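We begin with a single chain expressed as structure tokens, specifically the form predicted on its own.
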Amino acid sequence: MKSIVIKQPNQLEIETRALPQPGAGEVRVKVKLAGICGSDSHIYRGHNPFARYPRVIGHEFFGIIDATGEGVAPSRLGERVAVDPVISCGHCYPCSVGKPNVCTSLVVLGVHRDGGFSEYAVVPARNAWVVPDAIPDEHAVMIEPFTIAANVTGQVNPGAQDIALVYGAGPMGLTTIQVLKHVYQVKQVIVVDRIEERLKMAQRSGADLVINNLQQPLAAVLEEKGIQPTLIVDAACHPSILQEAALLASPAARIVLMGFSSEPSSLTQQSITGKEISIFTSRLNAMKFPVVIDWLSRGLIDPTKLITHTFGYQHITDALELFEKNQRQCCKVLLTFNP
């Protein structure tokens, strides 16, 4: 079979590698479609402190079941399934209080254990989530990047009277613009970013307003309009953020971060508790692909509004280079394995 494989940083490599065989608890994904993401381009140049080479990148993919291991029933052949690239220990602490994408022992397909930018991958049976036929290939690979969005939104309990502020129209912010619009309904979502196209696909997934802050100030625009965000979510990840989202949050709002910068944040203890804010972090996803696979099932998100690109994987380096190189048009990229 053949793997895309980072041998070390800046060094990608098409290998041809032996079928893998699932063992105990295991089952083989014959992949068909897999997505790029900010953390596969992270790895390749060598920017995620996690990896280790070499590497077969790729946590967003879906496929068919074409063997199982001993445990596994045989009756799973042939399925159709989204996988979670989140494994877990399941008995640590955080996996006791339902947090296993922090769990002591954490371990992500394509970081830490090989992933799914291959023909075929070996995965956790657990870990193989069905995708009802209804669901289309293009929306099934696209189930574990929502998934980041139902961890942010899962932790923050939306409704109907929030008003949103969404930093960054990347496929995160793009995913959460989606949820919080069409399933949680909230009342405004704003969404602020500094390239025009990509406010513009965030129109398009459901933004009320949007705010290039290269042309104006943010908090200018929002003091103009007597608006008080009650729920800030950073998806733009800078450490500069969470000081602005503290001045520009309503008293009680609640503010999400999702960066993983090693650069400190300015904040004051005043600007926090004067408000009474309520600060979280999201990670992963916390067992949220049944969730996913429901709203899809349900037509409440629309993945196809993110999937601009793709490839076949023998062009994994243009592909690579066009998610990394033009942000105005290129939004989420997907692979081909088997057709």
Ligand code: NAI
Second form
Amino acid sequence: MKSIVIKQPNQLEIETRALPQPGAGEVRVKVKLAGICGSDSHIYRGHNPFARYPRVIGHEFFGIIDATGEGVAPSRLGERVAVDPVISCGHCYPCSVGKPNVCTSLVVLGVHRDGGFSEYAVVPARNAWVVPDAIPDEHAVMIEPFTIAANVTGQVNPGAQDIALVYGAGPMGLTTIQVLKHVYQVKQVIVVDRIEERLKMAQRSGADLVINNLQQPLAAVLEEKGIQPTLIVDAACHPSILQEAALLASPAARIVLMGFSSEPSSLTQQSITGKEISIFTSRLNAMKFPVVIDWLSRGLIDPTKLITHTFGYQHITDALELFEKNQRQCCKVLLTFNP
Ligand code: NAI
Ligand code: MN
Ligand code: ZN
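Given the form predicted on its own above, produce the structure of the same protein in the form predicted together with the ligand.
Full complex below, order starting with the chain above.
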């Protein structure tokens, strides 16, 4: 089989590897579609502190079970599955409180262990979630990015009174917008980015108001309109954003962070305690695959709004370069395997 391997930073090879055999409790997935994410590019460029090389990247993938290991029901052969990349131990403290996404021995497919940019991938059977036939392949491959939005929103119980502000209209902001608007039906979703084309995508994803903060200062626009967001999601992840978010937030607001910067954010106690602001963080997803599959089945979200390009996996280098260099035209880029 062919696998996309990052041998070391900046060195990508399409390798021929032996077809892997599933071990006990595992299944082999014949991969059909995979999505490129910022973290794949970070591993490629050597900017992911968790990555070990050589590594088959890819943690957003969909395919068909074509072999089962010991202890896995053979009836699972032929199932269409989306794979949760989060592998957890099941018994540590975070696992015991429902947060396997921060398991003390967390393993993420495509980061700590070989992932899905490959013609076949072996994964734990319980990570392979059946996708109902009514959900098309292009939706199924987008389940993982929507689980990130499910996790973010799951922290804060959004409601009909909420005025949400989303920083960043990249893939993460865009999935969050759809979920806030179409699953939780919050009152208003405001989106801020500095790229006009991405703000257009935000509007197509359901944003009620978009603001280009390169052209207009965000604080002034919100003040003029008398808007105090009650729920703020930082999907742009610059460390300076937290301070601004605390300033703009309504009393009793919630702020969700999802960035991994190692630079400090500066914040006074007064700016958060004075309004009793709650700050949440969100990493990966905690058992959100069934949640997103349900949303897809009910037609609440539309992943195709994010997909801008599709390439055969042989063109991975072109696909990654386009993804990295062209944020105006490019959002989610898919790779096809075993067409
Ligand atoms: P992206 O880079 O495609 O999108 C970020 C967007 O934010 C861009 O459109 C950019 O123009 C905009 N932006 C940057 N600085 C801004 C600012 N100061 N004000 C307004 N807009 C600004 O990235 P993607 O894939 O959407 O991911 C977003 C972030 O989420 C990344 O930092 C990534 O590391 C993080 N992430 C976190 C995850 C988690 O589980 N916690 C999972 C996936 C991504
Ligand atoms: Mn991803
Ligand atoms: Zn654990």
